[in-house]
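Single chain ahead, written as structure tokens, the form predicted on its own.
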Amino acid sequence: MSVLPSIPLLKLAEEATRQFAERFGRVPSLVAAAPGRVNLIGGHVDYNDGIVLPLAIDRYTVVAGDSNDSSTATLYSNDRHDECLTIQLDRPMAPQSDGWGNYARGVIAGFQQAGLVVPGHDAVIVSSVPIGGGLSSSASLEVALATLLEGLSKQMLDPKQKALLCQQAEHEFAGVPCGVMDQITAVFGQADQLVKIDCRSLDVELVPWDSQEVAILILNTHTAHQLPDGQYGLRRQQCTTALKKLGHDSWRDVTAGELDAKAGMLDEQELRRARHVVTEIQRSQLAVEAIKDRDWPLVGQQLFDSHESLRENFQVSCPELDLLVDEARRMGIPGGVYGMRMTGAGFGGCTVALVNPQRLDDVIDPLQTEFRHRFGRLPTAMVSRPSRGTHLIVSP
């Protein structure tokens, strides 16, 4: 069995602090983070008006800053290409062709916007958020920058406030219309505990996780996903067409029964986004009240038919993502799977799944060797529980 060991939270804020003494010369007054996430159920329906089920993983995006008295904003972060990034603070925020900085510009613009003022600062970024795999690495960068900043400009925000300016940040810099489950997840993490999201209301529910009873396997495909590629916001056009045609304001108003009586309104691929996002959001609200009530291969059944209709009917899969849900289906619970789906946008990255934790090896090891007979070469195991959400290790 080949999985990928956490790396511990104060390792990464050492690193980032040992860089920033090594590149600026003095030690950083601040050091943030913020986690990536991995979704267990509601794909696709975060920018639907859905129910939602992520948890905030044990890998973190970690900030090391200080202020600099100067207008000007410098990060540097080895994790991107080994980039170096000097940002006007007292010029007018707009995106720019060097990609990951469209982040960190998104996050100060919403500062700005909201008449916060951003001092001066240099910082480093480090992370151990695989970049590309669906586990929210945009989002984790996003939020732990808006934390350094806080405590830099002494100016906390609400924490919803802080997700929503986040989720513009990607929306305007880096060109992907996300919903705000990654940036809330990211911000309301909590250990040991799920973050069911009402994405219409915005309303957090922490559901209790024992991590005794089942484990959370995560495997990255490193099948990279490129989302500002356009086919995220096809699709994200797609449902809102859909919903119009409808006559309806929200999804989580639109019954099954008057979908397949209104399915002549719509066309094909329209027909086929709307069941997809009726129907996960009745699995995500069932997945909820089993995980209550613990009882596992209800929730793993809801992962299986949620990774199918996310291969036919959203059509975000991949035949990488394709091959590890249909050995764990075949595996079962004899074999120690309750369920996997693939998890975050689609088009590559990662699957999810809930696993008996004596039978890790017995799953992560036909998985590997399966996949790796196809596709030539391994996917990287991880195996995860609810952590705890953004916060300064190091605080003023």
Ligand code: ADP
Second form
Amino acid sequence: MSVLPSIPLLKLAEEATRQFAERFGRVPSLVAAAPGRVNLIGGHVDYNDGIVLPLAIDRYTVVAGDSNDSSTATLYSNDRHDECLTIQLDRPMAPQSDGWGNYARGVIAGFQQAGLVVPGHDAVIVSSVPIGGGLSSSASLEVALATLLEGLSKQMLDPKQKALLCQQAEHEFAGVPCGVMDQITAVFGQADQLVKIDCRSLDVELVPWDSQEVAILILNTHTAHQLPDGQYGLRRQQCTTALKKLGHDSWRDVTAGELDAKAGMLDEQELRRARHVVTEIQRSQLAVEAIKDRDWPLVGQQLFDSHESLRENFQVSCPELDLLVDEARRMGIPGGVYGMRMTGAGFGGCTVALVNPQRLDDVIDPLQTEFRHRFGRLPTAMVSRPSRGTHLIVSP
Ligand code: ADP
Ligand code: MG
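Based on the form predicted on its own presented above, generate the structure block for the form predicted in complex with the named molecule.
Below is the entire complex, every chain and molecule, led by the chain shown above.
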């Protein structure tokens, strides 16, 4: 069995502190952290007024920083080795061509637009969130930077405003039209709590999770299929069109019965998308109730059904994801698996599964073996408890 170990947060903080001292010749005054996330259920309903149920994972982006007496931000990331990023804070912020710097510029711009003064600072970023793997390294970077800036400027944002500011940074500076789930999870996550988000009202509810009874297993297929461009945008468009044809403003007002009755109003693809959205919202709601009842087989079934709907109706799966889920379904509860689904946008990325903690080895081994047999590489396995959201580890 090969499982990617979690690096303790304090170790990451020590590493960031060490690198900061090496780069800048002094000790950082603050160390901020923010986690990656995985969404247990609620696939492609974040932009359809649905319910999503993510958790912060125990992989973090950590930023060690300190004010400097200048109007410049100087940043390093251990992921970008010796690249030194400098941002002039007294000039208007605009996206540049250097990729990761735009996440920092976007967050700084958000603070400035909110009327907060961002002091000159030096910072070093160290991360254990896999980058580009669908576990939202981008949101963890934005939120960790925002927490650092709160500390440096001694001005706290309202938590929801902070998440929205980070989402806006990703939209306007990184050019990624993401929902706000990732940033909300990185801000609101708590140990052994899921973060239920009502995407219509943006209400957040923490749902207790029993990590002794169920383990959360993430498998990364390391696949990103080169599909014709715009599949994500196309799905969004199809959902919008279908909803309009059904005569509603929100998917929350569409029942399965009404969809059956009005099926003739939609073309075949729109009907599939609509079926997914309506049933996925039901599954998320049912999963929340089943978690409260500690009915793990029922929760797991919602995951399997979610995958099936994402594959058949929303058509965003791929052979790598399907192989893992099919194998997991074959093992079932006797084999230690309650449920598994693809998570994230699809066409590659990760699966998330609920597994009997005593059976982890028995589950991971055959899944990795089968996958390697078929695709010639090992899917990385991670096991995570729901973890704490962004916070300062070291503060004056
Ligand atoms: P995901 O959020 O699923 O990991 P994205 O493509 O949304 O994938 O975000 C990855 C991008 O975020 C990277 O290409 C980089 O620009 C930026 N990024 C994330 N973490 C770091 C980091 N530790 N250092 C530098 N850039 C980072
Ligand atoms: Mg991202």
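Residue numbers count along the first chain shown, from 1. Quick caveat, the model's predicted, so the values are computed rather than measured. For clarity, a rigid core is taken as the largest C-alpha set superposing within 1.5 Å between two forms.
S.K.: Could you check, with the core superposed, whether the Cα atom of Asn313 shifts 2 Å or more between these two forms?
M.R.: The answer is yes; the displacement is at least 2 Å.
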